[in-house]
Structures are given as C-alpha cells and as structure tokens.
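Quick heads-up: it's one chain on its own, the form predicted on its own, in structure tokens.
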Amino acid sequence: MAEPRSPVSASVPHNPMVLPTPEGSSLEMDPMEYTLRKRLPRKLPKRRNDVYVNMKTDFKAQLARCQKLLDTHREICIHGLGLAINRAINIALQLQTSSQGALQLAANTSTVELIDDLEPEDPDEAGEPLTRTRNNSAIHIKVFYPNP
C-alpha cells in the first residue's frame, strides 16, 4: 500500500518572480507578498451587434442572445479572448448549423495586450503596487447573411 503524499506546497520550492522595470533592469519579488488583480481587456468599440463571449455566462444563454440579434441584424460579430476562443467558435458554428447553411462565417485572430496589477498584501511593507503586461490570443468572428 502506498504512503500518503505530503501536500504539494511542502514539496514545491519557493521561487521568486523576476519582473522587468521601466528603467531596463529587473526586480525580484516574492509572489506570496502580492495579490494579482487582472484588469479587464480594452474592448473594441461596442456596437449593438457585438457579442463578447466569456466562460462565466451559460453557453445556451450566449447562443440564444446571438440568435436573437440575428433576427434584427444581417450580421453580428462574436469576440472571444483566451479560453473563450473555443466557445466563440462553437457558438458561430452552432448558429451556422441551425440556419441550414444560410449564414456565412469570417474569422480573424489577433493578439491582445492585457495589463495585470500586483498589489502588496501588507500595505505597511515598503513594496509598492506593480503592473505587468502580457499577451493573450483573441478571435473575432463575423456571422452574416450573404447578399442575395
């Protein structure tokens, strides 16, 4: 019989993160001393026919919203970021299938720059809030009825 394992945190070495600074040097920080706060991404201009897909909202609700928009618009644009890319593609394909091929799709991919805030856990410490940028993949799918 195998012995129980010790908690993962006990076996993982404590590695500090190294962040670049604006001056070009690097800053070593302890990740246990900071709280990560992810900012919302900068969005494209919000139009009535734009749908921003996420992983928190129910899939069927997002699909129903897209179908309802297609009742009043000839085209909609579905946007997905990061993990929501698969869901955005799935919604577009479901819309195309339910229309018996009447709808067409045009997809574009991009990279979106995101900004994260690193706030110190203890405000009394000498640490100051930091920001870091990272890139994330995005997809923009145009779902439309072709001209007759």
Contents of the next structure:
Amino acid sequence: MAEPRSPVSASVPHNPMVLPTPEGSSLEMDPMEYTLRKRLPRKLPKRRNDVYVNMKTDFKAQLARCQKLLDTHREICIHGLGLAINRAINIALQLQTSSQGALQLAANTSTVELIDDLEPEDPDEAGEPLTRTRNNSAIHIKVFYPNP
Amino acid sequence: MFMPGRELHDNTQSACTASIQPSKLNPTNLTGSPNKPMQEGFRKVCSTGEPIPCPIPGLASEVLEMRVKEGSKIRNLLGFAMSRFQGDGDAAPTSQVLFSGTGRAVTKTITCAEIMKRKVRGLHQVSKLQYRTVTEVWESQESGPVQMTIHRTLPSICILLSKEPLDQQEPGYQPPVETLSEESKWADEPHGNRKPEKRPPSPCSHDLPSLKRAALEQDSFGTSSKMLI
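To test you: the structure above is the form predicted on its own. What is the structure of the form predicted together with its partner chain?
Zooming out: every chain and molecule, the one shown earlier first.
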C-alpha cells in the first residue's frame, strides 16, 4: 500500500534544507510541493435551450444569447456554478425585467462535486499524484413564459 | 442644489443623489464613474437595504430568518440555524428556515442551504430570485460634509427550507433529496462495503475550511493554470 506520505518522508534526507512546515497545522498537506490542477466540472447534459454561464465570456454576449434563445423557445435553463451563480441570476433577472413581467423564473440549487489533481512539482522525487474532491454550489434557473 | 443623477448612465443600475451643505463642490467630481467613488476620495459610510417583503407565499409566522452577509461565517450561521432547528434548550424547534442574501453574499447563501439540506434530510425547498435596492451613503474624505447617496440594484436570493411539505406548484420548488436513489447508486459499486466511509454521518465533506480553501483556490486559478503551460 503506497501511503502518499511515505515517499515524501523518504525524500527529506536528500534535501538538506529544513522544510518550513507550519507548527500545529493539522492540514494533511505534504511538505513537498505540488501543482494544483483543477479538472473541469463533470460534463453535464446539454439541450438546445440550456445555457451554462461562465465568467470568461462577456456578460452582454451571454445575455444576448439567452434573449435570442427565448425567441424560439418557450423556456430556457440557465446554469451557473460557483462565482458564476451571481451572473446567472443577473442574466435571469435582466431577462425578466426586459420582458416586462412576461417571463417567470424558477430557481433550483444543487451541489457539484469537483476534483482537483495534485501533481508533484519535481518529477525526480517519487511523489504520488493525489486527487482531492471538494464541493461547490450551483444554481439552475428556468426562465419561461407561463402557460396562459 | 443640483442633481447629478441624470448624468449617470443607467446601465449600471444605480442612481445617485448628492446632498451638499456648502456649495463649493466641483460638479465634475460626481460625473465620473459612479461605481468607484472611492477613487475620488469618497468613503462608504453605510449601506442599507430596503426591507424586502418575503416573496414566498404561505410562510409560517415563526420562520427563522437568516440574513447572510458577505462576511458572515458559514459555521456561525449554520451553528445557530441547526440549534434552532433541532430545538435544544427551552425553545420549541422551528420547522422552517429562510436564508436570504444579496449581491456577493448570494453564493454563500446557497452554500448554507445546500449544507443544511445535507445535514437535515428530507427538507423541502423553495428558492426565489429578485432585485433588491440597496442605498449606500458615501462621504467625501477631503472636502468635509459632502455626502453622496447611491441607489444600487443588486440581485438577491431567498431560500426557504421546510420540514413540512410546501406547495409543489410554486416556481422554484425543490423536493427533498432522495437518499434512496443515491444509496442504490453506491450499492452498484464493486466496493459496496465502503459505502459508510464514502457517506459519513456528518456531511463534513462540504466543511468550512475546505470551502474557504476552495474559494482561495478559485482566486488563484488564473495564475496556476498559466504556470502549467
């Protein structure tokens, strides 16, 4: 059983420099350096009327895209994860405002599990690549014209 | 007295009125970007949000209201909400809790509700979105008694969690998380006996330090990804 810690303690004698481990820190972080590489969120199903909001695309472009989708669909679904939650809400509320109340919103929340990879910085040292999972909040807003 | 409000572009969704006691203020001071009055030596004195009527119909009167702010600690919020929910001490347990947050506190509000749902199984949920007007008062630091009031429209969220069933036709309703389907999913796995470790009784995987770390990592995402190239 390759315990992730054992190769690290073996590598310490090679390194004369005392690694500055913070006293009393209960983190299970190894003193070795790792690169944190984030995997993309799990791929989600995508219909024609699904919009995944991100923080890289221009806000106005994403708003316009939703507006255009609403011309052809009676309902669209706007998804936002983490920091993009705010933007997703903003888009949905702006759509509702500009429709003069014709559109309704129905918001649902969820938790998305994300995976990080920890890769050893130095390939010579026999560090094990680690993975860590964490959670992030997400929002799913249905924007729709209510049935008459 | 002059009204600088009409000079401001309205796409920022904020209106601005200034009350000036001595009339020696240079009007060009206020025509700049209304979002960053800080650059012109203004300091935020206070910000008050108008009280919003709760948008969820059919609320019990004894609902526990949790107003989540940007700096609120999730552990404090949830510690209080959980103790009231379980009803330790003299008070009768509440059956409904309402989390509300505005602007940058929206994400934290959702996270609170999500953790709560995992700690207490079988909660019904209704979420509502709306704009909320927040009034900020900014004060000039140099020229003395000059105040500027900014009305800012921010998105806000209200999440009601209830032990009792809620109206399923209400937009934004979410039924309780089905634990059954999740357990059958784990049972399908070859390591069936690892199930209790995977799903600990206390849902600490969404715990506070890791959340904080996640937020920090998110900030440094751009730089770390650049280093990898």
